[in-house]
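Presented below, as structure tokens, is a lone chain in the form predicted on its own.
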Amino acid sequence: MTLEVRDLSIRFGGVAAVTNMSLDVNAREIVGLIGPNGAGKTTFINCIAGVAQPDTGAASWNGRAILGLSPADLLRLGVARTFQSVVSLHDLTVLDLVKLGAAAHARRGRGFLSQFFGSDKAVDEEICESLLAPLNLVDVANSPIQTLSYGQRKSVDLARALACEPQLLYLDEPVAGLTFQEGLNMGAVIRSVRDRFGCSVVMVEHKMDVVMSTCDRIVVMAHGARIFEGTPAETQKDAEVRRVYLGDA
């Protein structure tokens, strides 16, 4: 199972927001992807998740061309994603929301929602076992989502990603708003799915801490456009990463 992008560009107006970016991502592979304010990431990441529609390029899944599918497109092939905006949906409570992930999954037959339809209590428990107790949600599987801290909301949009057990998964920014530790632990649990699932990872984040810690590879990108590729170790000793983005003089 393979990403492949090639010489992806999108212009807004007369400004450049994304170069000819390139990507591959293999089977099981956390890759990360980082740059300054600006850099173009989660345009970037729009484009190849179906949020936005790019000028040129070209990108496939497993072999299947997949710019120009909608999200809902992108689902039924196992692709799902996280939000770098978390927003508060009122009326839902933290297993509503999971829920609807997993609906979206055990209604092609697949996933393990589908063998526990009409028991909503066994529903709940497999959900709070498998999706929920990982990222210390249990303890708030009632509550209103507007009710939750920031970090925990972006918890939430993550289990409900999980939820559609997806063999590619795009996060963005998914430890913002979350303390050091919990930076750190999310970071854990982040290699825990991409093991338990099997699934590809791309994420989008500026905590380094976590990024070097949870990923792979790592992908640079500046105005734009890649600039670097390499080993969170080989990243950290590039001169013009440090210069462009970890602000070496």
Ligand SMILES: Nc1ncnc2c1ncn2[C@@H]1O[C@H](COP(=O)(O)OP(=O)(O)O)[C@@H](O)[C@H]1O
Given for the second form:
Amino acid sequence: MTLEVRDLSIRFGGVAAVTNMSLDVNAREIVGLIGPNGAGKTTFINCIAGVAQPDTGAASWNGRAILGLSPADLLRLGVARTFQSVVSLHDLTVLDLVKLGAAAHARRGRGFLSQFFGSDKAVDEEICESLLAPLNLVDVANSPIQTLSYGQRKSVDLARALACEPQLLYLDEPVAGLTFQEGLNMGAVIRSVRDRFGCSVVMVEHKMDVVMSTCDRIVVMAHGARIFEGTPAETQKDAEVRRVYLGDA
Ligand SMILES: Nc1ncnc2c1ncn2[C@@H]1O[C@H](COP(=O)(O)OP(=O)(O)O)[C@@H](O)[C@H]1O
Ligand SMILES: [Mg+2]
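We have the form predicted on its own; now please give the form predicted together with the named molecule.
After this comes the whole thing, all chains and molecules, with the earlier chain placed first.
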């Protein structure tokens, strides 16, 4: 259950968005990926999520090469993601959207939700109990997404990804746009998700208090490359990290 990324690089025309980036993520580990705007964090995640095709490098999940696989292929291998910007799919309710995620997962032919398919009510109850309750979404289960706050929509996007029962979860700025309190809650939810589902997490995030309290290990990127890796405490103390990032955060 490990992710191994080696020397991944991608250019957009003249821009070297990511340069020789490597990353290891162990089973049940929450790794924070931080760095200034434009550092290449989202591009890096896109490369290992089947959205962008790197120019060079290698990546494997549980020993299986994953570069070139589509997001759907990755989902079948247990890799899911959330998005930096969450759209409001106007008519869908929270339950509808999460069920879409669960249905994608059920097609993989296993999982705790698939056994409930065939009885709508039982599916709804199972989703409410196992996914919506930990994310404080039970009260809005039947509300259209467009009526929710931005913070609630971020939680719905996380519930949708979790409905796929991922073993590896990429979170791109799960706390961006949330209030201070919502952000701290989300950090706690991410840790409880890891404890409950036993998944590994790679989390891109700007809010340092949340990163520090949520992540087991932190990797710092600047100008497309890794400049530091360490525990949250080591990261906060590092002079170079403070200079390029924390100082201006
Ligand atoms: N599709 C694209 N086309 C051209 N340049 C891009 C594209 N995506 C990202 N970039 C550039 O790559 C660099 C890294 O961007 P990004 O990965 O979004 O950084 P971060 O997520 O760390 O803020 C930036 O200079 C950005 O302008
Ligand atoms: Mg980004």
